[in-house]
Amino acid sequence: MDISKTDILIIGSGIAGLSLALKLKDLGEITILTKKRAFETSTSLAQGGIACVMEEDDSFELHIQDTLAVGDGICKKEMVEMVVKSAPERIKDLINWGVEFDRDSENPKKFHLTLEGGHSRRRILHVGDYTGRAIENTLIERVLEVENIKILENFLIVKLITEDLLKPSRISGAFVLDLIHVKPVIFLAKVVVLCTGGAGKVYLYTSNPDTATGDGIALAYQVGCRIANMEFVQFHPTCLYHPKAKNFLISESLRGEGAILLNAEGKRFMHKYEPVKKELAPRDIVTRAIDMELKKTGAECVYLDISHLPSDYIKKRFPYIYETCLKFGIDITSQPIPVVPAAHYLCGGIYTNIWGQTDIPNLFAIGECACTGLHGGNRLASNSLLEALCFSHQASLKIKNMWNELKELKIKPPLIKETAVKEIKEEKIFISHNWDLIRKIMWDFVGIVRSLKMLEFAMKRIEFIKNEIKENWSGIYLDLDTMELKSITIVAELIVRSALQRLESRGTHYLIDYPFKREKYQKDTIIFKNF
């Protein structure tokens, strides 16, 4: 079996992920995995862009409050003001990278700022309305151009390796699947963060790419680190419905710039849910809107109205959005977008201290695959990439700082045979059935709106595929689907299992049984743990 060296192991390639890498490339030999394309990322994906206190209209305390009660008490105060108030200094971090954020047209010193859901100031910075690609594109280009740094695709993590198989014990590595030449790799290291992002695929609909099949969490999970608040799944209230069209996000900085949100009979009807911030009211708040609307009218959509605003404006603002429409017959200069909520972000995940750091000896993680706290129960618009940004530099500043004796550490290979890899044999209908029957299950059963009767028909249906997959199919396999069929099902039960041990309604999570949320609740962090 080859067996690979490196001095930091990187798993993913999105913004936290090559952001550290850059901040560490001094160090020593830095691998990135990523287990399709590089820029296959949510990263990619991101339209709106990134909050940062920016005007003098606006103070750190103000966003410290909209993440604070947006994330619905919570967020981990201490974690939120950190990422706030650092803001301005990793803005400037990717301005030197060379990502070039849109100018005020009338002032071009001056960033051009949007609003979003929950914000009580324009305070995102963006790129167009393709933020994301601008800094994906970016940060690649910076890696590329740094010799000690490899971006190895089409490698799949199926297994961190641990100096004690049987117990907690310190990271040693990860083993992993080439996926071109389909063979099993170890790569050894001193260090592994998980920067995988999250877990929209174990949903039916979701604005996610493939590649978020909450892979980094079900790893950490095995090797027993802490798994916190899997409940809060947030669901974004506006992806485009059209039967040809996949995962297409609408931005929420359309409503930011004065869209409004119609039901199938033309009507509008934020105000009946959210009289005074209406379609800027917080997502969980406009997504259950937009699914009360479909259930009493029974229509498929709601639809997303820009088209009082200048045609060219519209056309320079969202460039990106006009154009990918047009592609499907609709004129957003014109007439309104159909959209649907779909599965989005995931509050919850890896648990982390200020710096990264799991419960795992020298295995960080960072992004939306960490729960940090800055989150809460709900994730403020454009605070995603920050937070991203935030903790890869938390991290390097830990890492740099236990570099003296990491470097020295002695990794030995471990006892892993060539046998322990299997190939599929049976027909690979069982595999796919097993995946789409998960995500089936997730959307109807664990979605917008939840019941305690919903949550345990979909927890013992769960448990069930999870048998199946024990008795057919355990261990390791040279097959992408196999593996990822593994991690979904292990995140899907952890969602389930929070979510039932959370008796009240609060933030992402909606209890139709306990509607309220309830000001002293013994479980602010709900923590499910292997070991």
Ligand code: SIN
Contents of the next structure:
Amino acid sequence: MDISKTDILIIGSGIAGLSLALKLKDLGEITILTKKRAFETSTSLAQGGIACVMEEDDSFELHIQDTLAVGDGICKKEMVEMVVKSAPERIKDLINWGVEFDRDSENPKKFHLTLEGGHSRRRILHVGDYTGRAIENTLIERVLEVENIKILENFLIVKLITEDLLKPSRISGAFVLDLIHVKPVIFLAKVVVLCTGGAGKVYLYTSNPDTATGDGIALAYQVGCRIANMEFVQFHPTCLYHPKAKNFLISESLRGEGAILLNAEGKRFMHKYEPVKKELAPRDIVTRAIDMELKKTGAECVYLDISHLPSDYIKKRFPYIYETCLKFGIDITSQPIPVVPAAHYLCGGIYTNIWGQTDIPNLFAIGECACTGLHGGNRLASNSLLEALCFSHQASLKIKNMWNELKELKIKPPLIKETAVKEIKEEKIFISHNWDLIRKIMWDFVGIVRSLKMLEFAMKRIEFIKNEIKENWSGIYLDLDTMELKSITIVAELIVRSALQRLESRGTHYLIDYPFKREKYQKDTIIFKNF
Ligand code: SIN
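Output the form predicted in complex with the named molecule next; the form predicted on its own has already been displayed.
Every component of the complex follows; first up is the chain already shown.
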């Protein structure tokens, strides 16, 4: 079996992985593995922007308070403070790498700041309505300029390799499938960093790219990392509702600039659910309000209307959304946009400390796959790109600090035989059917509003699929869909098990049997594997 050696192995090519590679570029050889093309990340799809205190009328204290309030009582304050206070420096990093945020048309010395739900001030830097794509493209360009950073596309990581394969121990690399040459490869590394993003594909409807199958979380769980707060799945209130549209987000910044929500009868409804903030209430509240309206009216979607604003302004401020909706026959300058909620962001993930370190020595996790404590029970809009940037900086400091020790580290190749890798023999329909089942179970029973009966029902079904996988497809298969099915099954199970443990309603986790918050309740829901 091919064995490759690298100093630092980064899994994932979104903002977390790319910015970390740039920060560590002088240390040694860095390899970034990505399972599809480098730009196929959640970062690329981020529209709204990145939050940072920029103006005199704003303060770190206000951004901290907004983050804590939306997080619904269980954010870790030290994490929130670190992120909010280091945001201006991290924005400078992006600008130095070449990201050009939109400027204020009246005062080009200043940036144009937009507003989103839960923010008490305008503090979101953006590049039109395609901020993530602008950041992703710029960072890929910078990374490609550095000789000792390699991006390898179409490499799927299927197993983390630890020194002792049978108990939690130091990381020494990863077992990977080269999807183009259809063969296994071992990558040995002194440090491995999971930047694999979220798990929206666990749900039938999601704003996430196809790559968001929670691989990093499933892998980290299997080697003994603690996984935290998986019950907190954030549903974005407004994804385009159209039979041909797949995962197209209608950014919250439309509401920030004045768009209103209408039900199927053409009536505004948000004041009934949140009389003060209305459309700009935190996402969980807006999402549940839409869910309630859909259930009440029996309609398939609600509408987001920005057509009262000048048409030239809409086209200039939201060019990507305008063009995309037009392709589907919707002119947003004159028509309301049909929208529905969809799974958007996982607030939980691999439990990490303030340096991005996991429970496994030399294994880090950054970005959506991590649970740092910043988001608590619900993420404040536009805090996600920021979290990835801040924690990649933190991890870079820690890795530099450890480097002398790591340089001397001798890594032994693991005892994995090539024969451990198998090919799918039967029809792939068995795999695709289980994919569809998991996503439907999660959407129907572990969605915006949950009940214990629904969660138990979902658990039984997921356990059945898990056993079927164990009986028929245990081990490593040279097939992306099969290996991703294993990831989504593990992640779905972790979400349901966590949801069953949190007997209260908080943040994005709404349980009809326990509709209130409990005062004295656990902060984190932790799950780990028993070896
Ligand atoms: C959006 O533009 O609505 C998404 C921003 C985010 O998820 O923070």
